[in-house]
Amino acid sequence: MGSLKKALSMYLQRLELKNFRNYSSLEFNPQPGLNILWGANAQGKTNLLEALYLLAASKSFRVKSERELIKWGAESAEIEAQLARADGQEENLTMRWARNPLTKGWERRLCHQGQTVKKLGEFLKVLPLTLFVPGDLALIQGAPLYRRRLLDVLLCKLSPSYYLALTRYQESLRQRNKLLHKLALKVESPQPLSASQRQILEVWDLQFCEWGAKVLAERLRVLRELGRVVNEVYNFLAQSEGPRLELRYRGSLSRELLTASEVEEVALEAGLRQALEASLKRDLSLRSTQVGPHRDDFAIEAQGHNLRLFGSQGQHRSLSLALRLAEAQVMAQVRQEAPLLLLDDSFSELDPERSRLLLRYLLPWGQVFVTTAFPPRFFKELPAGQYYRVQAGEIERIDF
């Protein structure tokens, strides 16, 4: 566990909030370490988290109206950062919002040091940040939609070619969809197409391969290193050498290829032009592809069974919070600086012993922010600790 501790970290030396939810004007200066953001329930403590993950990630994770999150009879809001990289360097992101006159709608601008952002994949990349909140049980219980959402994330931070791959295939299979619900209006039941209407369709059918190859590729790669270290993180928090975990990636292509010790992307690539052909007829029925990397998905398992179907409730618990973990070391390892963690009410959903040991895990790391409605004995035995009593839109600093 403590080698991919070493690794500097980014700290957050200022952030500024106007007009942002239930905050209508907030400097808040953090400490390096532990920062404790104490309160009762909605004081404000989950929307700081917040402000900080949209400037990482530039989506909530609560709401997808970015009209929720300026505050009622607001013309305009702003969150600013500024941020201290492990080599010195300082980074400014700014997130601002203002409604356009005359059609009094809601206009985002992105800005890094100072300057407009024009592509998304630059903005995303600058702030390496880990949240982890009570819904992401979803991860263990929820639909393939979450895991491959903590891929594709997880992965648009530690690569831009990444995030442009990930767009790419995106529009190839916005256009093939389109094109397969033409094509299918055409024939009153799927039968093999023309001659011509293949060659429209193989125009598609070619981006998708290419750039799914490449998204499939890194997936791999990085799920293998992720199901290493939740071995490690599990382990810690469960304090026993239980079951090895396996991270299984499941998928449209044969077992061989995805279990394959060399990803290769000219084999991926033809395998998804095998599992297209092959599900032609039905993507025509349906008229959408059904094969393809926006439907994979990764099993955790225990002994070759799925810990989603097998697993107790406090199992899940606890490999979520793993996998988030281990996401922030993945970070740290392949960017050589430690992101930030987030962890919303995390403590609500442990029992004492879980709870005292992720306290442990995380006194070492870089910079931490947590929520608690517990009261500040609740953390006696963390003396490194600095707490904050938040309370109607205002933080405040509390010594012991």
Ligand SMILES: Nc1ncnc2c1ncn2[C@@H]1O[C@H](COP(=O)(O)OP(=O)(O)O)[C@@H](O)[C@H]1O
The other form holds:
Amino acid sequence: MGSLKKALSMYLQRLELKNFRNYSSLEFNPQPGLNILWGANAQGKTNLLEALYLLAASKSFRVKSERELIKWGAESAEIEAQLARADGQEENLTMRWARNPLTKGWERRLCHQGQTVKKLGEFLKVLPLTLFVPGDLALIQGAPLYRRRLLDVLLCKLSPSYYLALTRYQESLRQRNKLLHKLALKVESPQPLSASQRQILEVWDLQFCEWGAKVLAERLRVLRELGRVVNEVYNFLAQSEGPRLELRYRGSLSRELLTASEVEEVALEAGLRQALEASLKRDLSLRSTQVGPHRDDFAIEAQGHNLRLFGSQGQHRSLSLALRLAEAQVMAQVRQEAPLLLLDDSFSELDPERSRLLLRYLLPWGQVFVTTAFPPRFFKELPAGQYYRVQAGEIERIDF
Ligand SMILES: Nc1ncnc2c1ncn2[C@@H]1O[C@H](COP(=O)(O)OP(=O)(O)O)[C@@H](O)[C@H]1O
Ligand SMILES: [Mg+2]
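Okay, that is the form predicted on its own; can I get the form predicted in complex with the named molecule now?
Time for the whole complex; same chain goes first.
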């Protein structure tokens, strides 16, 4: 199974929920290794994974509005996790919501070791975690946004400096677009901009290229790593040596720049500048920036064919799973600590053979949470994990 080792580095010791979704009050003490959350529909399985994901990514993977996360009718809510690091250190992470009595809006506070965390980048690095949900089919079939998000969320967990570069880049993009909007009202395209107009634009272009090149460089590096690992995982799940998968970055820069053997930030910055220059007329007429990392994508190819267009539905499913598992492995390698692996309802989408292989793959992992509506007898070989029954916002441990 290649580089996958029993990476028992850190694990979640305790999770407490108060007024989170359908949980009024929960104390859950999972095991290292495999935790199987079993229950009928609408009992709170995905809600539990969502709580963990929030601590890792600060945002939900399901909803935009935080209000939906808080138990209906409650005035405050809390997620608290106790982590045990490999060296035995305990770490505490909390997310709390309370209603502001004046504005009536929800206010959120993030704490690490009991201290309020002000920089989101610092919060994001604490809990390494990878989540796979049925909706991840969009990684293969969906818009570029899904694939960019995979890279961005992964990189934010690998380095706070990526989070910084990404937010600076996004800010420069926002400012630049605002300015394009203003300029477009004044100039009659294709009339060139005046010297002073160019000068103002230049302020944001500089930032855009500098931070954009950092974003691009990190994405290119991590995509190479993912490309290497995804083959191992995919072949394991397929139990065969298929044609090699290539993850190919697609962006506004030349192919030579994107495929150069050494990723060079300076060259990428120059490339971005050139792309901006070439796109100015279009940017002005559309009043937004048409090139740059915010529009990029990557393709998954086999023998030169884009699998998004040529793969079968079943292949797409295995591919999306393989991509997520590859994400987890890359995180484990770079951080030297295996992330928590969360898989929501994954067995209902896989045939029994694939399910068996997936379980075999998961067993050596540090800590895993899988949810399923299938009763334990569904698993022919009962995996060596701990079962829990999830029912109406309560969790009960089941011993056989
Ligand atoms: N804010 C909320 N307050 C109370 N209950 C909620 C809230 N949001 C969702 N629920 C309930 O949670 C349940 C869905 O839980 P979920 O974890 O998605 O189920 P499943 O076990 O199928 O994964 C539903 O019964 C839904 O009504
Ligand atoms: Mg669910």
